[in-house]
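Below, in structure tokens: the form predicted alone, a single chain.
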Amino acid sequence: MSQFELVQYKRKKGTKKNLDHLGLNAAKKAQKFHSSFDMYKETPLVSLSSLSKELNVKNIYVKDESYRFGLNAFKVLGGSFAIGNYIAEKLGRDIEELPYHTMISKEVKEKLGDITFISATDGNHGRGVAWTANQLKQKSVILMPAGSAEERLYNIQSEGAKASITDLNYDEAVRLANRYAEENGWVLVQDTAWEGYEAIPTWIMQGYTTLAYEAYLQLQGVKPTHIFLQAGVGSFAGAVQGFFASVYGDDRPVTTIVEPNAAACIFQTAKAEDGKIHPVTGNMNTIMAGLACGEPATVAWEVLKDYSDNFVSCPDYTAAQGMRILGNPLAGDEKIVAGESGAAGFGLVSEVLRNPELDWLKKALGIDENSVLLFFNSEGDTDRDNYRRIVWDGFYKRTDMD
């Protein structure tokens, strides 16, 4: 059986999920909030012209989120916007009235009192929640699933969070965080959504539209033919998909959702196509730790099922290959340091375009010499030991067993 599986959806006609909450106006609102932080700077959009010629496509663009707020990953965009909206709602105000310097003011702090934000994370999301809580002089508690990297734990603790690695998988850690929130009166900040818990996950998705909006402006009128989005619970993918589908309408780019074989919960849900969420259980053993999630976010799936074209499940070696190619560019191209999850979408396509045995997948995705491909490097080397193990020592090659 192939290590690559594909599910394709025909573009839906008629009633689809409304995208106003992820469209241009919503993205401008999120970006305005993020730009009020002193450390805000848009992340680069890198054009890999030499690699495009090598792979026989028109152009390859990579939005590099490893520069975001000095945190080496995009996740802070969602957590900060969700926390900002929670605080605004608590104060009876709109987030547009509460830029960063207003939110950290003595007046606002006195009205709010002490708040503890809690979340479960493999690292990047929790670091963003902890950083935001620290910036706003509030508290945070972060739970991490079994096998999480010690470096990621330390990075979260360095933001003042009470953080620990549990013996649970990701979804179990989310349930434990939710229980602690209910028992202690804390605020759960999680991008996993379920019935009765959808407001904060929706705010998180809206926060992610900042990076999509930046990329849209940086493209300067160039419209991608294809966008590849890696997915854990699907909130990032749903946010970016929702933004570009809103902007371009029926003429939107072909969008492919990419997941590791061991944690392909959105792929399995798409494959079933029965209107139900299909979780993946167990240890979900994949190097793409940020994508090792077993339960799709309901608010994300509502967008993905209506607007995404392809769902692909792929082996770990593709992400490792993507890391190596981006980190060792052809002459004239910029180097991009991409972590395991950050390289997932790019790694899939680099393998598809270089491996003749995957011509069937190349044709199914509709990639040819006229294609303009857009990727999002969602994280840098957030686990540097593992990054070196993969890039220096060559772990997870095509010949390895996944």
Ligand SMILES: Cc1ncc(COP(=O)(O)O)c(C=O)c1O
Contents of the next structure:
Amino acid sequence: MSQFELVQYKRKKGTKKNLDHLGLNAAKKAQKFHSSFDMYKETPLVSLSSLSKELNVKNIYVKDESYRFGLNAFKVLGGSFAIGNYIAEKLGRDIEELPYHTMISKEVKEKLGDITFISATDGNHGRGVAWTANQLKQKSVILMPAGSAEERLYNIQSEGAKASITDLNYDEAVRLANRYAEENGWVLVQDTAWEGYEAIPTWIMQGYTTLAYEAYLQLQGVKPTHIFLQAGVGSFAGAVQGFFASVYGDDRPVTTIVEPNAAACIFQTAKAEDGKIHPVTGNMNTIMAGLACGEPATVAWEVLKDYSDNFVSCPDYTAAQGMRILGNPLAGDEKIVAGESGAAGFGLVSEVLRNPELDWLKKALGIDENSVLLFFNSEGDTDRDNYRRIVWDGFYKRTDMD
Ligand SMILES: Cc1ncc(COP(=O)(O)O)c(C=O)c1O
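With the form predicted alone already on screen, would you show the form predicted together with the ligand?
So here's everything in the complex, that chain up top.
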């Protein structure tokens, strides 16, 4: 069996999920909120022209989220916007009346009283929630799945959170966080959704649109032909997909959702095509820790099923290869420090374009010399030990998998 699997959806005519909540106006609102933060700076959109010549495509763009707020990943965009909206709702205000300095003010804290935010996370989302809670002088509790990196735990604890690594997988940790929230009156800020828990995850997705909107502006009218989005529960992919599908309508770029073989729950759900969510269970052993999630977020799947074109499940070595290529640029290109989940989309395509055995996939994805490819490096080296093992010591090569 191939280590690469593809499911393709034909573009639908007729009624599709409404995208107003992820469209231009929604994204402008989220970006306005984030830009009120002192540490806000748009992250770079890097054009890799030497590499695009080498790989025989027209251009390769990488939006580098390792620069986001000094937190090394995009995730804070979601947690902060969700918490901002939660507070706005509590105070009976609109988020537009709650820019950063108002939100963290003494006056707001006094009105709110003490709140504990809780979340389950492999690290990046938890760091964003803990960071936001810290800014608000509120408490946070973060539960991490078994096998989470010590460095990620430490970074969350450094934001004042009560954080621990559990012996559960991601989805089980989410259920435990939900139970603690109910038992203790804490606020669950979870980056995935299920029936009955969709308001906060929708705000989280809206928060992610900031990075899509920035990329759209940075592209200065250049429309990518292809967008590649890595997925855990799919909230990130759904948000970015939703934004670009809303902006470009029927002329939207071809979008491919990328997941590791060990945790390809969106892929399995797409493949079954029976209107139901198809979870993946077990320990989901993959180097792409941020993508090691077994249950698609309902609010994300609603978008992905109507607007995404391709769903690909791929082996771990592709992400490792992506990290090495981005970290060792050709002359004239900028270096990008990409973590395992961050490099997933790019890693898949680098392999598809370099490995003749994957010509079938290149053709199916419709990539050729006129293609303009857009990727999102969703995290930097959030686990530096593993980054070095992969980039310096060359762990996880294609040949290891033979
Ligand atoms: C770095 C990184 N990239 C991508 C994702 C995927 O996001 P989602 O779970 O919304 O699909 C995550 C999730 O934690 C992540 O940490």
